Amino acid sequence: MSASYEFLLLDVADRVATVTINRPDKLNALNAAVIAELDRMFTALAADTGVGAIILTGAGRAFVAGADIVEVAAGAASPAGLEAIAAFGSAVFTRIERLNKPVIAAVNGFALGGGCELALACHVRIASTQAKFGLPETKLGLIPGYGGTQRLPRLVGQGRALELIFTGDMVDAQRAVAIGLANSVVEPPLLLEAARALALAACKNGPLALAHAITAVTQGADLSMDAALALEAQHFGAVGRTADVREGTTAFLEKRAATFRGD
């Protein structure tokens, strides 16, 4: 990629890209400039054919520690200042979460508040034995608002997310892990090791099923169990159609490796 980035680092091998956030002065807090860094490359990485997976981290002690509190405060001036910083950042999330590869979290430190909600965004979560997550936007007399009231209900269920949002308080790795916040936990030299396993593992399965089954999983969310069935189904038989179906079946009867082509 030729675009040049202010506070993102970016390393592609093996067709899985690491993107770093880059701010640890800061601790990786989140301004509109991160966020819509963020856009673009993750937006370029969705057309990018050499990249098949995406591991997202944080420098320093901190994936991301929060929103930048000074932009926040500044927000603050008028409703709509806030709600324009919420509606921007939110959206960009919801970019993340339906990108056509998959997207892994290595959550390095730090995961509060905006943090936590990137980390929620993306579609799995690995997190190092150093990893704090918390939404403590009510301490501030806030509420999260680049989606955490929606998604970590969804994932942990109801009475956990809210007693998050009341308490304001962080979980550590494991706890995390023990409600279906974090996938996994490892010690912090193996953090990216175990991220980019997975993502090599998914780099192997076919580029376009990878892609209808996340649609199919994250639009599916939020439909009744008939209507997501439906558009499982409907997703089932579009992949079915493609050049990399045959491949696939192919390779398994032949007792061979696919050679998956995305198309």
Ligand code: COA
Second form
Amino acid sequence: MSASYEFLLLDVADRVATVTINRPDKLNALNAAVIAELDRMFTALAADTGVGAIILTGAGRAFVAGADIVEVAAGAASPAGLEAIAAFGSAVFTRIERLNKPVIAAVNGFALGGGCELALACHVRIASTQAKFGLPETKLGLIPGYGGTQRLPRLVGQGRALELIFTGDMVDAQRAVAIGLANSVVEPPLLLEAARALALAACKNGPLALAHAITAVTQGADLSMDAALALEAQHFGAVGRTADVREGTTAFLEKRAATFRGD
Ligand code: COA
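Instead of the form predicted on its own shown above, give the structure for the form predicted in complex with coenzyme A (COA), please.
So here's everything in the complex, that chain up top.
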């Protein structure tokens, strides 16, 4: 991937891409340029058959400390208001959520506001003991605008989500795990290793199966149970027509490891 990025670092090893948001002097706050780079990076990684899973993390002491408040203040004062800012960030986060390969947030520090919402758009969240999650927008007279009012209640329940939104308070990693906001918590030096172990485990499995599973889970969540089960059946049928399913089942019966080609 030759394109250059001002605010993102990329490392690819063993089909696992690690994307690091690198604006540590502003605690990786999301200005429009960072969000546009995330969009470009994830679009490129989605198309890269050499990448099977993606880890997203932050440089320094934050994962992401939110939308860039300088831009939010300017947006609130502009004729277009904040709608354009929310629409852009929200669309990018939704594209990340709907990506065709697993996206794991390795939450190394503050995941506040838009940073918490970015972690919520990832498929799995692994936290270090230094992580702090929160939606502090109401402290600024705002509400979450990058999906937080929708993804957080779906993940932790309305009561817990509204408690976080009402107070704007941060919760630590242990509490985040207890309420289902984070999957697990590890000591800081083990964070990337833990995320990588999960990514590598996913990379062993059928890439088309992973992509269909992501679609069934993320899009099924917004449907009635009957419609969601029909969506699952449709994707079950679609993977059934792949060479990967023939390889996976044959390898099992032949008592060998499967080699998936993603076709
Ligand atoms: N937007 C823009 N800049 C931000 C930012 C944000 N969301 N979060 C932090 N920064 C900047 C600070 O302005 C500061 O810049 P400066 O050194 O040029 O003054 C730098 O990052 C370091 O932050 P600082 O506040 O000095 O660190 P701290 O350790 O005292 O506090 C936080 C850390 C996360 C508690 C605090 O930065 C904070 O509350 N940030 C805003 C969180 C928020 O409301 N996010 C939702 C936005 S909608």
